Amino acid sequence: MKAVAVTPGTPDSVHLEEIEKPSLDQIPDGMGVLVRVLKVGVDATDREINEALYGNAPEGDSHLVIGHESFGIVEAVGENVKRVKPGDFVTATVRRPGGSIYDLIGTNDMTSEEEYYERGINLRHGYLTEYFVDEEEYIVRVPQGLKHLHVLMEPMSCAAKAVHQAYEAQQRMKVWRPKVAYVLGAGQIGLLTTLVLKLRGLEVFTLARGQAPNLKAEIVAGLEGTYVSTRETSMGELVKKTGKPDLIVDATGSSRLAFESMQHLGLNGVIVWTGITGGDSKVEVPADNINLQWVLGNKLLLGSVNANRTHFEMGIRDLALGEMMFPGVLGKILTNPVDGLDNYAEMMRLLVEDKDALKVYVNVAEE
């Protein structure tokens, strides 16, 4: 069967690879689920893997099948599978366990090992193919009423985790009732984080470079947030209008903005960094002032990447509620479909060249 793959370590090596169709007997104890892939979302991670910035093939292979945002339909299940059945729509988690205690208790997104396993990213093949098989534990059912949002399940899990982790960490405060939040970046993670925060009742300001009117601003407004163009209003100027935010979630991938945000966080506040920066940029910050304000202000910074099954389920619930609260808004994120695995070159072109491509995804097969 066909798969879209790269040769890790070789820039611009994306190609069509012929691989063997998986079978249920690859998963022991009758716990396997065979999924026919319908759609796969791609993002900057896939672009950067193709640029050979990171990514490794599974042991014994010279290629890595990419694509970590899956949506498909269950074709067959092992005899001991209980959570899903043939005909169910599903997505799949990305991180796979290693040997740390966190891996062993199901929080493999919190592994304490340097070597990690992520489908489509590192040491495990991804989903940009016709079929995949996996253990029931890593397969998450998607309600039929959300199938039109298909590849948003994985990025939504990351947004849900980021906000959930902030609230978990802030239990240290005994009472923490944030009112104002800044979301830095209006890509898919930023927009979905805006949704999660609005559902929690916060006043949300979503910051991005583009000047309104534009699609991102339209989506933010549809979620009842406030879109702010940083070309017109700096973060510091915004703080003068709103007061310092209680919560900041960075989803830009810009280390400059990530560090700048530390200057603007309110007392007892928390910043969550979700963006990945793979370069070697250097920025100058008022380090003494930040140190002083953070110690005296009981402020917290945490990093959040990837998600486990619990966060996928949280995210799906928030997507369902979001569709009820803001009908038709979330679907606008899905901007750039590509038909068929054979069109991998167009898929990559959109990721590299089209700055207006908010969400690129591949239509692999029909239902």
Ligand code: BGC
Contents of the next structure:
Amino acid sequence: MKAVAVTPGTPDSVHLEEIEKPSLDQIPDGMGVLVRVLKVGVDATDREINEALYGNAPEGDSHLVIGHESFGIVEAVGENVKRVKPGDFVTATVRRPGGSIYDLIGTNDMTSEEEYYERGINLRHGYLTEYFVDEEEYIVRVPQGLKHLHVLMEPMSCAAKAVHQAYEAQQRMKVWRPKVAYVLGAGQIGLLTTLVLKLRGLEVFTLARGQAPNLKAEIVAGLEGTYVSTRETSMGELVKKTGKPDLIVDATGSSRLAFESMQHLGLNGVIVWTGITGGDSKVEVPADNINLQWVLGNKLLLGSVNANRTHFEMGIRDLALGEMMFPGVLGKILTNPVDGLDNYAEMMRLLVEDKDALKVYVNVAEE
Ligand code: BGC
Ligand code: ZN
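Please give the other form, namely the form predicted in complex with the ligand, since only the form predicted alone has been shown so far.
Zooming out: every chain and molecule, the one shown earlier first.
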């Protein structure tokens, strides 16, 4: 069967690879789930893997099948599988366990080992192919009523984790009732984070470069957030209007903005960084001032990567609630379909060149 793969270490090596169709007996104890892939989303991670900035092939292979945002339909299950059955729509988590205590308790996203295993990203093949097989543990059911949001499940799990981590960490405050949040960036993670925070009752300001009217502004407004173009209003100017935010989630992919946000957080607040910045840019920051404000204000900076099964389930619940509250809004994120694995070059072109492509995904097969 066909798969879209790269040769890690070689820039711009994306190509079609012929691989073997997986089978249930690759998974021990009758716990396997065979999934027929319907759609796969791609993001900046896939672009940067193709730029050879990171990404490694599984041991013994020279290619890495990419794609970590999966959506498919269960084709067959092992005899001990309980959670899903043939015909169910599903997605799959990305990270697989290493050997740390966090991996052993199902929180692979929090591994304390330097080496991590991620399907489609690092040391494990991804989902941009026709079928994949995995253990039931890593397969998450997608409700029938959410199938039109297909490839958003994985990005949503990252947004759900980022916000959940902030609330978990803020238990240090005994009482924490955040009112104002800034979401930096209106890409898929920024928009989905806007939803998660609106559902928690916060006043949300989503900051991005582009001036309204545009699609991102329309989606933010549809979620009842406030879109702010940083071309018109800087973060500092916004603070003058709203007061310092209790929570900032950075999803810009810009380390400069991630650091800049440190000057604007409110007392006892928390910043969550979610951007994966593959470059090595340097910035100058007002270090004394940040250090001072940070200490005097008991502020917290948190990094959040990936997501485990629990976060997928939280994210799916929030997507369902989001569809009830703001019908039809979330689907607008899904801007750029590409038909068929054969069109991998167009897929990569959209990721590299089309700045308006909010979400690129591949229609792999019909239901
Ligand atoms: C993926 C995460 C992954 C991270 C780091 C992101 O694009 O969505 O699942 O952990 O990249 O590799
Ligand atoms: Zn991703």
